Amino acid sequence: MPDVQNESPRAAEPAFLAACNRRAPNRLPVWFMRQAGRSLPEYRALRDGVTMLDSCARPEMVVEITMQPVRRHRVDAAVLYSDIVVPLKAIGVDLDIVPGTGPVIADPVRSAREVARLRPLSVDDVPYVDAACRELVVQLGATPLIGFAGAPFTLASYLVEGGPSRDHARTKALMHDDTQLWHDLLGRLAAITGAFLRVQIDAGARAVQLFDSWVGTLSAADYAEFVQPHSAAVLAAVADLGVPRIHFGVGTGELLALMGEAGADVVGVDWRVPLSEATRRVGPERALQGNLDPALLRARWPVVEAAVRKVVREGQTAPGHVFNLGHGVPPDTDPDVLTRIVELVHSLTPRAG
C-alpha cells in the first residue's frame, strides 16, 4: 500500500511519532481507539464464526484487521488487534471473552495461593503476536504500529472480580483490606505487561499504549498509593527501547497530572476534559491524545464537524497533540464518519484550528 504520510520534508518523521516527541508535525496526526474492528463490514466478516480469543491468536488474521481501517481511513497509525486479556490467557490464566459481557474469569484471583500461580510472561507465550507484529511492520511501511497492553489495575479487576464490574467492590476492598497481597497481585501483572509490551516493540512497534479501563473508579489518593507505583513499573519496563508511551484511562480526569507522572510520553485524555484544562493539568512535558466525544460519532456531520475543530483548536494549548477520540470507536459507528473525520483533521494544520 502507499506510504499514508504527507510528501513534506517533515515527513521523514511519521506526523504520529513527531507529535507524540511534541515536534511539529507535517500535518495533525490521528487515530483511533479500537479502529481496528469494531465497526468496519470487512471486519465483521473476517471474524464470522471466529471468537476474539482465537482471532487475537491467528497471526494472519491479526495482520488483516490492524490493516483494514489504515486502508480505509488513512490514520496516521495502526494499533495491534489484540485484547488486554491475551498475556493472561497466555500464561495460563482459565478466561475467557464472553459476547456481550467481556471476560470472564473462571477462577477469581483473591488469595496469595491464586497470585503465585501469575507466572512471567515470554516471547515464547505469544509468538502469534511477535509474528504478526514482525508482517505488520513490512505492510506498514512508514504508518507507525502502536503496541498495546491492559495496566495492572484494570487486569486485577478483571481477576478479582471475575469479570466485568459496576462497583469494583472486591477489587477495592482487597487492595485495602490486604495491602501486601495486593502489591504482589498488581507487580506481577507489571512485570506480564511490561514484557507483553516488549515483545511488541522489539517486532517492530513504534509506540505502546497502557491502556487502563477501570482505573477512573480511583480516588487520587488511592490511585497514587496503590496503582501508580505500578503502572510507572510498565512503563519503565520499556524506557530504554526509545518509543513514545502513551497512557490512557477512562474517567481519569482527576488523575491525569499522576498518570502522566507515572512515566507516559504521551497522556491521552476522555471526552470529559477540555484539552486545554488537560494541557494545565499535565504540563507541558506531556504531549496529549484525544478527545472527540464516541456518541457525537451518531450525529449529524455538521454537528461532527464543529466539534472535531474544538478539538483541533484546545489541542493547540498542548505541546504536542494526537488527535483521537476519548475513547474506542462504538460498534454501530458509520465508517465513512470516520473516514471524513481524518480528512478534517488532516486539512487542518498542527497550529491553526
Given for the second form:
Protein chains: 2
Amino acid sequence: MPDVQNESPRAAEPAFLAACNRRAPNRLPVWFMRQAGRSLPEYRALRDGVTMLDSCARPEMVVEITMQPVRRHRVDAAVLYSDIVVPLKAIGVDLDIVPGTGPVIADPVRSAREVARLRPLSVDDVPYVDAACRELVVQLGATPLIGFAGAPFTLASYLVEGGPSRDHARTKALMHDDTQLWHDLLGRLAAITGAFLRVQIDAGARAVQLFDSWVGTLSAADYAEFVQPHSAAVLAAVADLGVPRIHFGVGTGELLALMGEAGADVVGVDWRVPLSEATRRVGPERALQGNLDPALLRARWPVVEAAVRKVVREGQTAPGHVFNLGHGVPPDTDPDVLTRIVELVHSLTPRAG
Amino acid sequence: MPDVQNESPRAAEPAFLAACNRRAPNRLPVWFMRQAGRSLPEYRALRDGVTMLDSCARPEMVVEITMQPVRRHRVDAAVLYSDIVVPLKAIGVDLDIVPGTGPVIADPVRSAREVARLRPLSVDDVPYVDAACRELVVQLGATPLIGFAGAPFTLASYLVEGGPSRDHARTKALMHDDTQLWHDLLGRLAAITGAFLRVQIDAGARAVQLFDSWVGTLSAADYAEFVQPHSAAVLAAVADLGVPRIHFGVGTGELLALMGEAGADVVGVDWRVPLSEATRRVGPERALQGNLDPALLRARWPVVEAAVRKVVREGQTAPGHVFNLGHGVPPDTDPDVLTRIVELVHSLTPRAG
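Same protein, different condition: the form predicted alone was shown, now please give the form predicted in complex with a further copy of the same chain.
Full complex below, order starting with the chain above.
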C-alpha cells in the first residue's frame, strides 16, 4: 500500500479540509474532477471489457480506480469513482450508460405514474458503495475521500429527456407545465440523493460534492423557483454530519450566489468566471473550488503554468480555495501534465499572513 | 407576392430598425434566430433532396426560404437563409455540412500552411448571395433584410477542430500555444467575414448579425485578448455603411460588455441573463436583442405567454429592444406558437412616453 499521507505530522487537519472550512491549509490543496478515469492508462487497462455500470458496482474495482490518481498525482483528496446515475439504477430505474452517448433511460419519466416509481434509497441498495468507501478510508490514510452525487435537476434532466440533451427542452417544459409533478419528481430525487451521500459519509467520506452538471442551462429565476429548494434539501440532509459540502455546475456564472445559498460550504466555479469575481458573487462565507480551463491541458507547459498561477492568484481573494479544473479531466489528457500541476500548485501555497 | 409590409404609411423607419437605433418603434419588433428553417413544413418540403450547402448556393431557394417565415409569422425582419460556413466554402475550403453532425472540414487548419490558404473573399465568390439579397429586398418591401455571418472565433473553432466540438480544446490550445498564428488566422477570417457582410449590405441588407455561436466557451480575459480585436475588425469593416450591427453568442453572460465594445449597435442576449441585468452590463449606448428561452416553446401556451410578457417587461429597461429568442428556433418547434408570439409581442408594444 503506498504512502499517500503527505501531511506533516503536526497538521491535524488535511489541507483539503482546511481550505473547505476556510482555515489556512498547510499547502494549497488540489484535486481534479474526473481524476479517476479515462485519462489514466492504468484505468483503461482495468476497465477493459467491463461496462461502466458494472465497474461502479464492484467494490474492489471502485477502490482501485479511486486510488489510481491519488497514487499517481499525489492529489490532496480522492473522489469516489462512480456515476451520477448509480443511485437511480440502484432503486430500479432501467438505464444503461452507452459508450460515446452517456446515460440512456429505457422509460423516460414524464408522468405521475413514472415519478411514483422513484422509491427512496437505503444503504442496502448500494452495498458496493458502502463497502468501497470503508476500504478506501483505510487505504487513503489521512487523504480525505470525497463522496459524490448528481444533483436533482441533472438527474431529472436525464430521466425526463431519456438521455443527454443539448437544450433540456422536455425537462423545462415539464417544469413549467406541471409544476406539481416537477416538484414531486425533484423531491423524490433529493431524498434519494441525500440518502446516497449519507451512505458515503457514514462509510467514511470526509466531504461530498453535489454535481449539478447541466443546471447552467437555467436562468436564475427558474433555478430559484424550481431547483434551489431541492438542492438545498440534499445539502440539508447531510448537514448534521459536519462534512464540507461542495456544490458545482458548469456555466453557472449567473447562479453562483444561489448555489451557495442552497447550503454549500464550497462553491465550484467553472473557468468562465475568475475566482476573484466568483468571490464577489458568492460572498465571504463560502470557500471556492476551481477553475483552470480543462481545454488548456492540451497547451504547452509554459501556457499551463501561467494559467495555473493566475488561478492561484485569483483564488487568494476567496476565504478558502481548493484548486481544481473548471470541469472534468478530458479523456485525452496527458496525465503527466496533471502530476506537474499538482506539484506546481503545492509550490504556490500562499504564506500564512 | 404577399404583402409583408406591415408598417403604417406614416412610419418612415421600420420598427426593427428603430429599435436597433434606440428610437421608439411604432410597435415592439420581433424576429427569430433560425426562423427560416426546419421548424417550417414548407421549408422541409422545399429542402427535400437538396443538401444544405447546395440550398445556400441557389438564389431562388435562398429567397423562398428567407421569405417563408416572413409570410407565415409576419415578423419584423427577414434574416438571410445561409450557413456560417458559406464564405469558407466560397473561398475554397473543402468542407461539408453533415446532417445530424454539422460542418465537417476535410483538412483541419492547424499550421501556417493551412492558414495561408485562407484567401480574401470578394462578391465574385458569392454571386448567389448577392443575387438573393437583391431579389429579397424587392420582395420584402419595407420589411428589413438582416445579413448574416459567423464571427471569426466560431469559424476558427470549426476550422481548427475539423467540426463541431464540445470543449474547443484544440482551438484554445492553438490560441495560447501559437499566438501569432492564431492572430493571423483570425485576422484572415475577420477580413473574409467583413467582406461577406459588405456584399450583403451592398445588395440591400439593412442590418447585419454577427453570430459568435461558441464564444461563450471563453473567459472574458481570453476573449478580450484573442477574439475581441478580430470581431471589432469585422464590425468596423461595415461601419461606414450605416446599418445596425447585431452581435450575438450563446452563454455570453461574462462577455456582454466586451461584445458591445467590439462595436455592436445591438447586443444579443441568451436566456440566462435577464435583459434588465444585460442592460446594466452593456450600458445605455446599445440596444438589446432577445431573450426567450427556446426550450419554453414546447411548454403550454399560458407558460409561453407569461415568459414572453416577462421578456418584454425586462426589455423595457434597455435603450432599445428587439424581441427574439435566446438562441435559434429548435427544429421540432410548432410554428403556430411562433406566429402567436409575434402577435402577442406586437400587442405588448410599450406606449411612447
